[in-house]
Amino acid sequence: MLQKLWEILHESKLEVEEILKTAKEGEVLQAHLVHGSIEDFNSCNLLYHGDNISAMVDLLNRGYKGKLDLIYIDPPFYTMNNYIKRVEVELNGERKVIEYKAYSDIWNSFEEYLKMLSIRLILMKELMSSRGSIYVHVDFRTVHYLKVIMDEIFGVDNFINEIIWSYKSGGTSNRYFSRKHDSILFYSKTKDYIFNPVKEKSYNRQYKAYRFKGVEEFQDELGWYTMVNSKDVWQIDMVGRSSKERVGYETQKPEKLLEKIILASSNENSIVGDFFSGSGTTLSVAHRLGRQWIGSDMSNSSLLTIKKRMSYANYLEFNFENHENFGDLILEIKNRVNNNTNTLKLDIKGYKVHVESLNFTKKNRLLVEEVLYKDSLVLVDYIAIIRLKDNFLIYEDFITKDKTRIDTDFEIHFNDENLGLIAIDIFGNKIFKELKLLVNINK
């Protein structure tokens, strides 16, 4: 299997050389940013929609070669499973569960998979700066294949650590000791890295004082402890069922392992890479946590978990430029002009899909058939009024764990004709529609 790895790695390397060439004669990006202007990174946040190789290329072409502090990744562990998202909706007072393939982690053969990241591993190391670090998160499947394919790219002396997150989860087995815990290889890209100690409890043995002299002690519900600098095992509670951070993805990494990472590994004027974002995690924390940040992700829902998860700052907006609409939106509308005031009035009667479109169970595809005869429209997550002009967003309405539909009739204020009405559906389809206004506003 060693010799296997170099091979590995050595078309690795070969791929990469001819994906950056072949981005310099002018290949089409198959990754389009949705969120921020790449124009200006020192002050701006940037989300990419697509393969996320592509995403990187693009970023090394716009001079982001050295400027990422933090990449943190959670790739797929080779688990040859899918994984399901798993939405709420209320029909007729009584709640539903929808569930929907989210991703793939299927492959046909491990060296498949071992390339696949090896190429992007390539790629992130030429983004990190000379102070940069990189936090691979697999588990107990890849681990050891990883490490020497990291060693080889990274170099032995820039490995830091093997971190273990530890977990409490359900599900034991008879036949081996139960399997409550992942790796997450450490790396720097130089010695000379950032790393910010972080300090952890630890207690004392029999949870009773020492007193010892010059040594501070504390004392909680449990007993006496001291404050030391983390260890390199975590026991970090998962995301559980009723967690509110829980946002329905099944992979969907815990805030707090987010924290701890970009506390100890970056600084408010760092900027933070996720490429493979998923539920928005290490966006969502890396942004409380005032760092800038630089995610991509090829899934629509989890475009639509980062806007959501996002919204409190109003923060991203959707560039719905070149897509496929696979729903469609029953509207109404009406707009008049009243003492120099523009009033669009909308009335949102329903909502059609292409179910045959969408990756579902027989029981999963009986059940949003029966929700969109019956009340089609919870089935709608996001809605936003846009300016066309320049994408400025007017109105935006969507749902959270205390809100189960969208307001389906409402009025804005405007001043231009030409607007756009956005809505992103619970499996994150988009639809697009130009709204055609009855009445000439600018004469």
Ligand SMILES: C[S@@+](CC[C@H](N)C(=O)[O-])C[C@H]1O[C@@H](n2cnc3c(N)ncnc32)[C@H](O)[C@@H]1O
Given for the second form:
Amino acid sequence: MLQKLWEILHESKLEVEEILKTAKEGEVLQAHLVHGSIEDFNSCNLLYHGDNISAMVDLLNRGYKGKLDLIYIDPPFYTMNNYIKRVEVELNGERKVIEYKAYSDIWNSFEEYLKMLSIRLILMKELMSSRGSIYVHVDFRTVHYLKVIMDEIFGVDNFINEIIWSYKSGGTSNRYFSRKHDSILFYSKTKDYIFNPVKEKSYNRQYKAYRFKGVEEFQDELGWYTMVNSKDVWQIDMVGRSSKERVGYETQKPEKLLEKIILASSNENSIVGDFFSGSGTTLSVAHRLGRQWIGSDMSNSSLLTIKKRMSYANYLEFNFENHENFGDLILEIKNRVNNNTNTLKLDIKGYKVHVESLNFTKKNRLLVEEVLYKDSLVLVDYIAIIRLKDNFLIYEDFITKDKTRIDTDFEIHFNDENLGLIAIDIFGNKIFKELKLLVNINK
Ligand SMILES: C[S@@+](CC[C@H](N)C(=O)[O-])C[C@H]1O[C@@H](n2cnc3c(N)ncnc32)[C@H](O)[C@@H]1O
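The form predicted in complex with this ligand is what I need now, so please give it after the form predicted alone.
Once more the chain from above appears, this time first in line as the rest of the complex follows.
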């Protein structure tokens, strides 16, 4: 196997050289920047939709080499499973759960998987700053092979920790010890890496007070403890079924885990990257902790989940190049002109989605067809009106935990006749309509 690993590494290095040689600035890449302004290094919250190789090459082309202080990735684990996104809709007062594919973790061979990651790890190293660190979150299936691969890419001397994330979850075995931990490999780029020790509780023996001179002790419902620098085994709960954090994306990681990593290995304003963003846990925590962030994912449902989760002002700047509509909104539009102010009254009557274009099982497809027939608008997750010349956001509305449907009847005022309507359905399909085509605006 060792021989195979060297071959994988050798081929990956050659492939990266080739990728970097051929990808010139301005070339159309397969990842689209869907949020953020890339030129602004000082406030660069960026989100890419597409394969992360393209996202990283684009960043390197645009001057992000050596700019990221922290990269955390939680790639597919080589489980040979497909993962789903669950969405709930309220149909005539009844909650229904629709499931569809979020991403695939099925590979032709282990070599294919390892090469996929090796190529990306080499690119990540290029993006890391001289004070940077990388955390690679995997499990028992791949960690030992990745340790060898990462030793080679980042240097064995830059290996800092194998962090064990230990959790409780359902399921045990009579044939082996129940597997209840993941491994996170932590490497730095150089010896001068950022590290802010994070404290944790350490309970005294028998939970009693020691009362040592000069040692500060605390007490909670379990008993007496001191605060010590964190160890490399972390007991953190998974995102449970009833957890407030839960966004319905399988393999979503807990915010507490990311909080610990981001606090330890970045400073305020550091750029934090996660190129397998999933539901956007890293991006969301980084944002909350005052870090800049860069994310990418190739799954439609991931992107929608991230956008919903990152519900901060003006976060949306869509890129509509190569856009394909998989659904349509049925609209009634009324346009009034009054003292130079255009008023647009929109009444959204219904939603159509091309069910064939989505990856449903038969049961879920029938359920979607039922919803489309009975109350199609519960499938619309997000709606926005933008000014096309500069993508300025004029109106937006989206479903949140407390709001189960978008407003279908609203009025906006505008001064420019070129407007666009964007809708995103709960599956992640984007619909774009140029309103100019539908309404005759008299200015
Ligand atoms: C395990 S999930 C990440 C979960 C995430 N840490 C969270 O807390 O939600 C892995 C993600 O990697 C994405 N992915 C897999 N291969 C990719 C690639 N080549 N480029 C971009 N994203 C990829 C998948 O779509 C999936 O969303």
